[in-house]
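Presented below, as structure tokens, is a lone chain in the form predicted on its own.
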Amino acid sequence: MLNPGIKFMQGSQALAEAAITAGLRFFAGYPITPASEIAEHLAKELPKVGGIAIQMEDEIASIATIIGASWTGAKVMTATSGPGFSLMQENIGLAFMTETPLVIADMQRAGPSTGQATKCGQGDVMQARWGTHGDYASITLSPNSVQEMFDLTIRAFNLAEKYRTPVILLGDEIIAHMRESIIIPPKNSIEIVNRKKPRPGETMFFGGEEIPPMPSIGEGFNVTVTGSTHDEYGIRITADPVGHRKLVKRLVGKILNNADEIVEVEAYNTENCKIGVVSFGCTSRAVYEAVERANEKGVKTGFIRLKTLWPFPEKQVKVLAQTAKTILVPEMNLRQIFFEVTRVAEGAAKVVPLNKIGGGEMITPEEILAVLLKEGA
């Protein structure tokens, strides 16, 4: 565990550290560019503090083997890039199900499949929100610097503990090896969230109240964790509609009635612009030149960065959407975050995209500004 202070880091190491502090002690993956850096971090690291990290033989091993370790009572997390990430995804569902805390880093490439394993994409947003079946919502956050990393990474632990559900941790290529000066705190100046354990006696560990406590292995608890549509106790109830309804219902509840606390975005001048950025990640490092450039220029301009990608900041794409004419939306896929700015400005405002994929190419600051300037002529 790093000392405090100014520290020049890579962006998965940040993620590694971060992880630590948090109270990451169990970690299980498989190698995959560009998220390899993170396992090897704490291959050597973590023992250092207790902890242990695994190599499994696949992603479907990873995500199972975390889960388990999840009910020990550990703070877990496995690393990938998104065709590992799909690989998870049906072991992703059960640990919604079971409501397993638990973080997924996902530092995304150019897809589909193996695509461009060396490049950067930002393509796995929907599969995010959307990857394994059924209904359930998410929370993902999304870095776009190395401090970040480090930041969100425990803000990612924190919320996969206090709402007892996965955190996917979606960052990027270029955020997860680019090297850049971060600050690292005190550690008692650092907030640390740990699940709500039960007390004595107590028999309901999956409802009676939103976020119900969770035992661990050997606790003295007798409890089911099944992946089946099961009541208050665990125990299964597969053809009920009822009961089933009163559960994803209240996963899914969980997380929304509480998008307030958990969304989380950096936003300027969004109440007296005439055109509006909406971006995240690497993407958004552009955007801040691009907006101040744009202002120079005279004309207004703001942006909305989005730190939380899932549950989608509605309420403030909304403002913006009131405010601006028009909302640009620059990102590394083919129009993910596009849809859902538009369906949240509901024709209040012109959204319009701009997009780059393939080859490692990023949206440069030019090339926003003359989008901006256009747009605002």
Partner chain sequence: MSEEFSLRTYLRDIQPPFCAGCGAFTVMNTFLRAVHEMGHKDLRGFAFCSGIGCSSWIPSPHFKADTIHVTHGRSIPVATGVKLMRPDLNVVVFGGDGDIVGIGLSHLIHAARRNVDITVVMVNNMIYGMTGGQVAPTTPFKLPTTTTPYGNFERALDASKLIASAGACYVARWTTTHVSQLKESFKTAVNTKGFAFIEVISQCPTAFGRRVGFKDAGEMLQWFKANSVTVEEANKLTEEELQNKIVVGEFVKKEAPSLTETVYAVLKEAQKK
Given for the second form:
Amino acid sequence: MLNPGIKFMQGSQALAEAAITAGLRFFAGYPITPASEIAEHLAKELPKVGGIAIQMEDEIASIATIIGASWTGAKVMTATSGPGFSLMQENIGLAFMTETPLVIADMQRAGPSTGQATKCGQGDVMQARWGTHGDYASITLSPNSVQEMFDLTIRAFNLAEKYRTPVILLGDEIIAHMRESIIIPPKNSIEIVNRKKPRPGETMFFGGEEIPPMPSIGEGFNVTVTGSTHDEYGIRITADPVGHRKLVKRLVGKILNNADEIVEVEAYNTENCKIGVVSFGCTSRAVYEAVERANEKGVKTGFIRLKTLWPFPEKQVKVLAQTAKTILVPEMNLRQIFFEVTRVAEGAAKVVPLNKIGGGEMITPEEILAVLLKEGA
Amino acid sequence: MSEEFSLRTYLRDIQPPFCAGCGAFTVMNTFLRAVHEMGHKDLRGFAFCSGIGCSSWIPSPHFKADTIHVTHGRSIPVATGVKLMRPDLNVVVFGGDGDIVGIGLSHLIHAARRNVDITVVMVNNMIYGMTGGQVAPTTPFKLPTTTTPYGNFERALDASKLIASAGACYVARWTTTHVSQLKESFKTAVNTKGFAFIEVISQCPTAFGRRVGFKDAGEMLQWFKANSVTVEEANKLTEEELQNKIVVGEFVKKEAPSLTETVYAVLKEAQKK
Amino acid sequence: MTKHVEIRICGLGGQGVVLAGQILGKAAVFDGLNVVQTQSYGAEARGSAAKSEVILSDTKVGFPMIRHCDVLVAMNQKSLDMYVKDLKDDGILIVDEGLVEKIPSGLKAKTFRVAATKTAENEFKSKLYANMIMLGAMTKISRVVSIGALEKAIAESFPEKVKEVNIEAFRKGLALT
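Next up, the form predicted together with its partner chain, please; the one we just looked at was the form predicted on its own.
Starting with the chain above, the whole complex follows.
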């Protein structure tokens, strides 16, 4: 484990180190660019703290294996990129339905399909939200620096443990591969959350309260875990309409009802701007400079940077839509978060997309500035 | 083992969903009898994983034990995760032929290759029973099913042979008529250090028996009995003579370092540094 | 006046340009600067154009890609031709003398020729040391990072066995210019 202090490290390494700090003890993954560095770093470092890192036969096995390991009480993670993330979707639903805490790091590349394997993209935003079938609520975090690869990984584990649910850390090739100076805080200053455990004799592990306690396998609770619709005790109810509604509404509700606590954004000048920018991940790094230069040129500009993508930061974007005349949404895909902003803005502001894909080319500050000046004129 | 065997010791009071005459009853009873004879008063020392299909219901929700019931074909990697973190538990997977060698085949081969110390019990009824009688990788050639109405145009997989060659430490096949042999195999499998695979040829009177023209489960069992040959006998028969025969017995029984042993050796080494 | 320097080191995959960029980045952190380092390879792991980019600043670095290159280090002709486009008119170009023959016509940046690979082969019996020699030359010419910080960064980046010889190569580069 890393000593506190200022370090110069790669995003993937910061993520892996944060995971160990958060208590990761079981990792399973499958090689894929640009996420392999995470597996490689953990393969080296995790055994040193008594944890296991194993390479499975594919991404389906990877997430299945960490689901099993999580039920023994361990903190678990897998790491992948778009194609592997697609393969994991069915078992993300299983983790959601069985309320299994785990972290999935998805380092986005340009898709669909094999696409441009080594080049950055931001096209997995909706896959992170709606990738599995059925009704589902996702917690998805979006780091934009090596520092946040560390900080938000800790947070991802804490949220997974607190809400007993899979959490997606949606990075991208740029942030995963870049090296930056970061500050590793002292261990005792980092908040670590652990799942709530049942008291002896308790039997309700799948209901009775918003987030029920989670026993571990081998503790004598005779826990019945199932991906089928089930009652509070884990017993399958495969046809009863009321039981299904109750379960799925609680699973979705425990995330959406706590959106205020889960959602984090970085906001600047949102109360006093004519134009606002909503961005996330690597693209947001171009926004800082563009907004500064727009303000210098007299166009009152603000921004919201989404550190939490899902649940979508509706309140914050709504406020921006009330003050700003126009909201610009730059993203390295062909419009995904744009539609969410449009939905939340409800016509109160004009929402303008700015999209770029291919070759890993980022949207530049100049490209954003040009739209800001045009819209602000 | 003074106490008398009772299914109630190990089962929840829930009616199993199996059809009348289903082989899953035999597998369930025989397994629990083996557990009893091994001296386990309860299932505390076990963890069970299963996927999708009729036989996946054998452990979950019926066993009074820790059970994980997962997605179609993925019980083996889930069990691998459990075993790696809890090497002290006996981890047992139950699944059908569709689950284990259809959608989940790759995991089965890799589990055998890794020699992860779990037991996989494959209840082979040669058909997709739960979904209504579709062709399986184990369905005999030419047999009509709901998705091969003109007869199965593919050959059946010999799962035990495959897994023997993939590196498993214990491989056995029996039919639901070989109850005592099956029971002994369950004990051997659970005690095997390394990967153990038991294939149980089982009757599905509903989705399979009807198509072949069996009147009921009893007729199927008679057919199993009449067509079973032991490994020893099979060695003396030609390939032609073995057509439509069920070869039963223990195919592999060996020792090799298991995955938990090799993984924990690495952990120990890494922590020294 | 804030300090903001954009440096690009490019060459053939296998020439060690990515490692040179990482070491430069680490050194800048020792000097108390904010640093972002990125890299890209061609499709093949070896033998195609590779580049490593470092942005140093005394304020937070936002956009991580180079747009106005202050210092370009080119270790072969192909990568120079590919990556010279963002070099500022008042920037610095440093090329490996033996491997770069043609400087693009009309280039306004101040150009330095350093016999890095030749020196590595002659004095260290391996062209592998060319990257550290180049780093030395670049440090002397551009003065973007302190010599002490770079030596410390080199020391931390190599195994004990080859640490000293790499520092020696770096010092050789300092002396070449």
